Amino acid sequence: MNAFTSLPSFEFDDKILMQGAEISRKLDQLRLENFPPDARKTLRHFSVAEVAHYLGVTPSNLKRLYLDGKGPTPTTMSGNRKYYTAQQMMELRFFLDRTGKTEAKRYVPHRKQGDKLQVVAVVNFKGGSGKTTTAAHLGQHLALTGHRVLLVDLDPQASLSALHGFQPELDRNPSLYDALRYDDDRKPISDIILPTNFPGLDIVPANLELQEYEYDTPLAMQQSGSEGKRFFTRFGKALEEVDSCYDVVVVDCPPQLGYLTLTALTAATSVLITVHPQMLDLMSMSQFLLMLGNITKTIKTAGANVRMDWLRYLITRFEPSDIPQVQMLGFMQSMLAEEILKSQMVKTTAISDAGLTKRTLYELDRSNFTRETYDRAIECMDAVNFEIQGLIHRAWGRL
């Protein structure tokens, strides 16, 4: 006699649809709890020290401004501490640019005439490399430092969109697919751009419909005279409509080398590759680079212009006390030399803790963490983002 009872079979599609719907419902409930009353994200106030940091002035200069009644009036909170909203930070930036700008110092770092739109593609073939976290924090940092930024979520899983308060299966927002599709329902990209809770930062959110582009493109390529044969130009052409509205576009590419990624890379002016310093991740990245290089050569013969201002590798989830990781970093530096960012993003619980409430480090106040944990995380994050900001400015010919 068999002592074991066989497991009952079940209808797979019904089960996963039911579980997906339940998870979605619970996530929406969390969103309502975290962002009452309408599930829309707001943004905290920033201390005088933080505002001074992102404006590039001293806290004493800011204190002098509000004591003289110049610029926006900060909010006084407990302990007589002064805080500004992100909108007030932007107003301060324009005020300083009018009154204190010099030839060597600009407070509003917008593109000048002749500066091309910078399109930064954040890529990795392997999931879990910190790609979306990097894209989110880079976009928010650039907005806080005065740039006009557009985030584009190209990953059908929509993690970047979720970090900015969107839940695609419930919000029913359009995605970049609507600006790339091959039929008469295609829309201008301006129709699908949405504001975020950061002034100066907009987003094109993602949804599962993006995956349709991977299926539509090969079909369109087979049709004679179809635009599908030059699919790689579609994103760049879509961006032309809003070129004058932004300084930087940050694209969170999907973790696979498909038509979406190739379309983004052809529109890009620079590439940021995130990599975790472990042997398996390096092996995966090697395969990704070889595949990408070969495919790029192929689409270049079809007329693609794939020229970049810069390419950098960002080491993510780095643990300086982990000897094998330090050795792997040294190994990578011996091969890639100048193309590895000097700053690494260390592994920290602050980022994962922030993610529990769909927030980033820039959205949470220092009081939400132990002081050492927050200071270490924000210092690393700022170091990475200021280094990338420097590369963007160099591409514009600025020192």
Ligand SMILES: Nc1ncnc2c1ncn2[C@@H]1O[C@H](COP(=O)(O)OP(=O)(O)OP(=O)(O)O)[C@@H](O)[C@H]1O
The other form holds:
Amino acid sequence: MNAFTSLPSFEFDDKILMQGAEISRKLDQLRLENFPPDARKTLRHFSVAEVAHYLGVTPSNLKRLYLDGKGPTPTTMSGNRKYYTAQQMMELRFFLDRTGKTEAKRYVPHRKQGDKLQVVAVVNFKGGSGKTTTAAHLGQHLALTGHRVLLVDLDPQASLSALHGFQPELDRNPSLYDALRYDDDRKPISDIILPTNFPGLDIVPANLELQEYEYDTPLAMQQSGSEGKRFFTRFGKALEEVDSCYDVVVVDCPPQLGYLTLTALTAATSVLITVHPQMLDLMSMSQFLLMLGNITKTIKTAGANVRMDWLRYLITRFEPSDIPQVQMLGFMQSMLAEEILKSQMVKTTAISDAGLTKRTLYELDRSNFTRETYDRAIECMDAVNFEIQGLIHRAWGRL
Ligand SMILES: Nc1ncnc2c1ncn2[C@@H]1O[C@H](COP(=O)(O)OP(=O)(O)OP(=O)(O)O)[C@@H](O)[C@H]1O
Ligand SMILES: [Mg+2]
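The structure above corresponds to the form predicted alone; please provide the structure of the form predicted in complex with the named molecule.
Below is the entire complex, every chain and molecule, led by the chain shown above.
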């Protein structure tokens, strides 16, 4: 054969269909091995140090409680170490508030009458900027610190659902599409909320059907223009039904600026933009901001309300030893000042490793990693999440 013989052409559709089917079959096999269809997620126990940290008490105070036989009884594990379940952690909060000497109820941080339900939208149209990782850890952290949280997976790829043990390929999960759709099959949101393995944390999972919303919405807008068909009131209206059940809703948006993302933003009370500190990511983000700003102006003229309590940029997968990234961070800090979160989320093998078995840092056991890797990852994630929690509490007028 001569070196310049042209390559044989092939039917593109046949080829990708074949390859897609083969990859999907192999992935299903892997998934079945790692996570059988009937497997339900459980949650590990938490050490006295962890419980004290999330409750905001000293470990010695906690020790005194169980030595005096007060509050839930921890389980004793090897080395006489005491561990609590997440459910017991929640019970401890109620116990401490009930038995506290002061009137101030500070261990159960539920919102008070008049405090608005906080809806945090995690957005950026750049794929892989850390939206899902951020949404999952924020939701779980808020639940571990005593809030009543609803996670909403708005990405048809359903990564947030998968992290919580829902397998869109195998389970017939509902999705927010069921509560947003424009026809008579629309359901109340309470019908599509599922519990997770974290007490205090529920989820509206996602599936591919969510994509239909992107096609249905322009069609609905062309029709009568009646109030009922406005896309920008749908999510907020759906949430009204469960408003009293939650303190915070965290929405994981898809990596595109379509109707799903816009719908999330029109129900949001605050926005978290995740960004990896690299030139291409920043360029993409600036385009995202410009497009989003212009679209928002247009939908405002149609009557949408898009006022936020706060907006923050979260630096993700940050490598402090990478000089260009440090420079990019400095550049962003100089421009965005107040609005960049003070804590950055560092790149860590603990997150990527945990992701392989569809888990988060909060589900991992310290023994899975070197102490240094785990502690650094969790410290960093907690710092980010406590900072966001502070913004949520400030929106409720707490200092
Ligand atoms: N801090 C981190 N350290 C290491 N890996 C991370 C970190 N944050 C995210 N990742 C990994 O980067 C990948 C992309 O993250 P993630 O899925 O959260 O991004 P995303 O913005 O939701 O992506 P998409 O736009 O596709 O929805 C995942 O494999 C995740 O495990
Ligand atoms: Mg995602």
